[in-house]
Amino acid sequence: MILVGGIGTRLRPLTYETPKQMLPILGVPMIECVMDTLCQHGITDAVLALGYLPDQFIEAYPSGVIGGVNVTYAVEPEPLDTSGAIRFAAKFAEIDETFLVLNGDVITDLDITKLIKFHRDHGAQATIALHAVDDPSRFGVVPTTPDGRVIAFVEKPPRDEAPTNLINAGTYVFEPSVLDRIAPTGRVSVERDTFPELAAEGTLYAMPDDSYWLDTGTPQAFLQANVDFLLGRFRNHLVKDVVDGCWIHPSSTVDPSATLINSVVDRNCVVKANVVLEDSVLLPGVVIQNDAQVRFSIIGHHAVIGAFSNLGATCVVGASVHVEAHSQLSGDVRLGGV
C-alpha cells in the first residue's frame, strides 16, 4: 500500500496542481521510482491510496500498471490521516494478508525482503524501518529494546529531547488484524494512535538500516532527490545519459555557450545563451532567457525566466509564472499559486 493522499503543502507551489509522487525525478514520477523498488524484491500488487488529485494518477496510468506492479485505486471519499487511510485502502482491495505500507514521497533503496524476514521472525503485529539521521525533531523516533521491540514512538520531538536518533523511514509492514484496531470512521494517525498503542501492548517491531533514505517534500529535498540520482548515490535506480553530472531530455535544447551543473533539464525546455544552473531543476517547458543565473532552483512547467535574472537558494516557481528580466531573487521564494 502506497500513502499517496498528502496535498505537498511544503512543496506549494509545484503541488497546487500536481501531486508530489508524480512530480518527476530526472523525468521520471517519483511514484514510478517507488513501484521500480517494490518490483525489484518481487512485489507484484499494490493499493494507492489517494486523497489529494487522484484523477491524475488514474489518468497516467489507465492500464493500473506502474513500474511493473499492479495496481488498485483507492481514492478517500474525506481526509482520512494516515490509519484512516491505511484501513480504507485495505479494505477496499480486500486485503487479509501480510501487507507492506510506505510512504509515496520517501525514496529508499531499504532491502524490503529483509524487512518482511525481521517481522516475521519476530512475530510482530506491525514492524517500523528505522533510519538514523542527524536532527531527528521532524520525524516520529523510535527507541527500542536489543532485540527490535518498540519501547514508545515519539512523535517529532525536539531535537534535543530525542530518546534516539533513529526514526520512522516511512515503510511499515503490517499484519490485517491491525486493520481492526484503526476506528471505521474519522481521521486516524499511524504515528500518534496506532503505532503508540500498539507499542505498549508489545507487539509493534523497528529494524534499523543504513540504506539510502529521503524524505522529498520539502524543495531542498526534491533538489537533493535529483542530484542523488544524478551522482548515482541511489542504487535501486541507475539513471542513463548522465553527462558531466546533468541529464537533459532530448527534445530539450540548450545553448552550447550554457554552464549546467548537478542539473536536470526535462522535456521541451528551452536553456539559451550565456545561462548558469548549478543544482538545480527544470519541469517540462520551461525557457531560460540569456544571461541569466539560476542556483539551488526549481521551476515549474512551462515557467520563463527573464534575461539576465539572477535566482539563488531556495527558489520555487510555478508552472506558467513568468520571471521579470533582471530579477533578483534568493531564499525562500515561492512563485505563482493559484
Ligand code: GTP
Contents of the next structure:
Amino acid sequence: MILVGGIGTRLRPLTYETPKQMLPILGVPMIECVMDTLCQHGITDAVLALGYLPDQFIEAYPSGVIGGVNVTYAVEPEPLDTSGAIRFAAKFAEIDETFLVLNGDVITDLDITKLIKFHRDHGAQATIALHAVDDPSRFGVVPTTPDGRVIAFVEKPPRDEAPTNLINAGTYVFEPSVLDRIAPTGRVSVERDTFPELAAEGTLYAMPDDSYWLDTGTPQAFLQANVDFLLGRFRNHLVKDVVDGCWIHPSSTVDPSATLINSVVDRNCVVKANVVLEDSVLLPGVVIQNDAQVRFSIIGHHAVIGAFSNLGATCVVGASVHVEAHSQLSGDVRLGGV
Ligand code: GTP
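In place of the form predicted alone, output the structure of the form predicted together with ligand GTP.
What follows is the entire complex, opening with the chain shown before.
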C-alpha cells in the first residue's frame, strides 16, 4: 500500500496544482520511481491510498499499471490521516494477509525482503524500517531494545533530547489484525496514534537499515532527490541521458552561453543567453530570461524568471508566476498562490 493522499503543505505552492508524488524527478513522476523500485523487489500488486487530487494519478495511469506494478486506486471520501488511510485502503482492497505500507514520498532502496523476514521472525504486529540521520528533530524517533522491540515512539523531539538518531523511515510491514484497532471514522495518525499504542503493548518492532533513503517532502529534500539522481547516488533505470551532471529534456532549448550545474530542465523549457542554473529544477514549460541566475531553487510549470534576476537558496516559484526582471530573491521564498 502506497500512501499518496497528503496535501503536501511543505512543498507549496507546487502542490496546489500537482500532488507531491506526481512531481517529476528528472522528468519521471515520483510515484513511478517508487513503484519501479518496488517492481525490482518483486512486488506485483499495490493499492494506492489516494485523497488529495486523486484524478491526477488515475488520469496519468488509466491502465492501472505504474512502474510495472498493478495498482488498485482507493480514494478516501475525506482526509483520514495516515492510519485512517491505511484502514480505508486495506478494507477497500480486501487485504487479509501481511502487507507492506510505504509513504509515497520516500525514495529508498531498502531491502524489503529483509524487512518482511525480520517482521515474521519477531512475530510482530507491525514493523518499521529505521534510518539513521544526523538531526532526528524533524522526524519520528524510534528507540528499541537490542532485539528490535520498539520501546517508544517519539514524534519530532528537540535535537538534544532525542533518545536515538534512528528515525521512522516511512516503510512498514503490517499484520491485517492491526486494521481492526484503527477507528473506522475520522483522522487517525500512524505516528501519533497507532504506533504508540502498539509500542505500549510490546508488539511493534523496528529494523535499522543503512540503504539510500530520502524523504522528499521539503523543497530542499526535493532538490536533493534530483541532485542524487543526477549524480548517480540513487540509481533508477528510468533515469537516462544525464550529461555532465545535468538532465535536459530534448524538447527544451538551452542557449549555448548558459552555464548549468547539477540541474534539471524538464520538457518545453527555454533557457536564454548567459543564464546560470545551479542545483535547481525547472518543471515543464519554464522560461528563464537572459542573464538570470537561479541556484538551489524549484521553478514551477510555465513560470517565467525575468532577465538579470538572481534567485538563491531556496526559492519555490509556483506555476505560471512571472518574476520581474532584476528581482533579487533568497531565503525561504514561496511565490504563487492557489
Ligand atoms: P506535508 O503537509 O508537507 O507534511 O505533507 P503530507 O501531507 O504529504 O504529509 P506527510 O509528508 O507527513 O505524509 C506522509 C505520507 O502519508 C505521504 O506519502 C502522504 O501522501 C501520506 N498522507 C498523509 N496524510 C494522508 C491522508 O490523509 N490520506 C492518505 N491517503 N495519505 C496521506
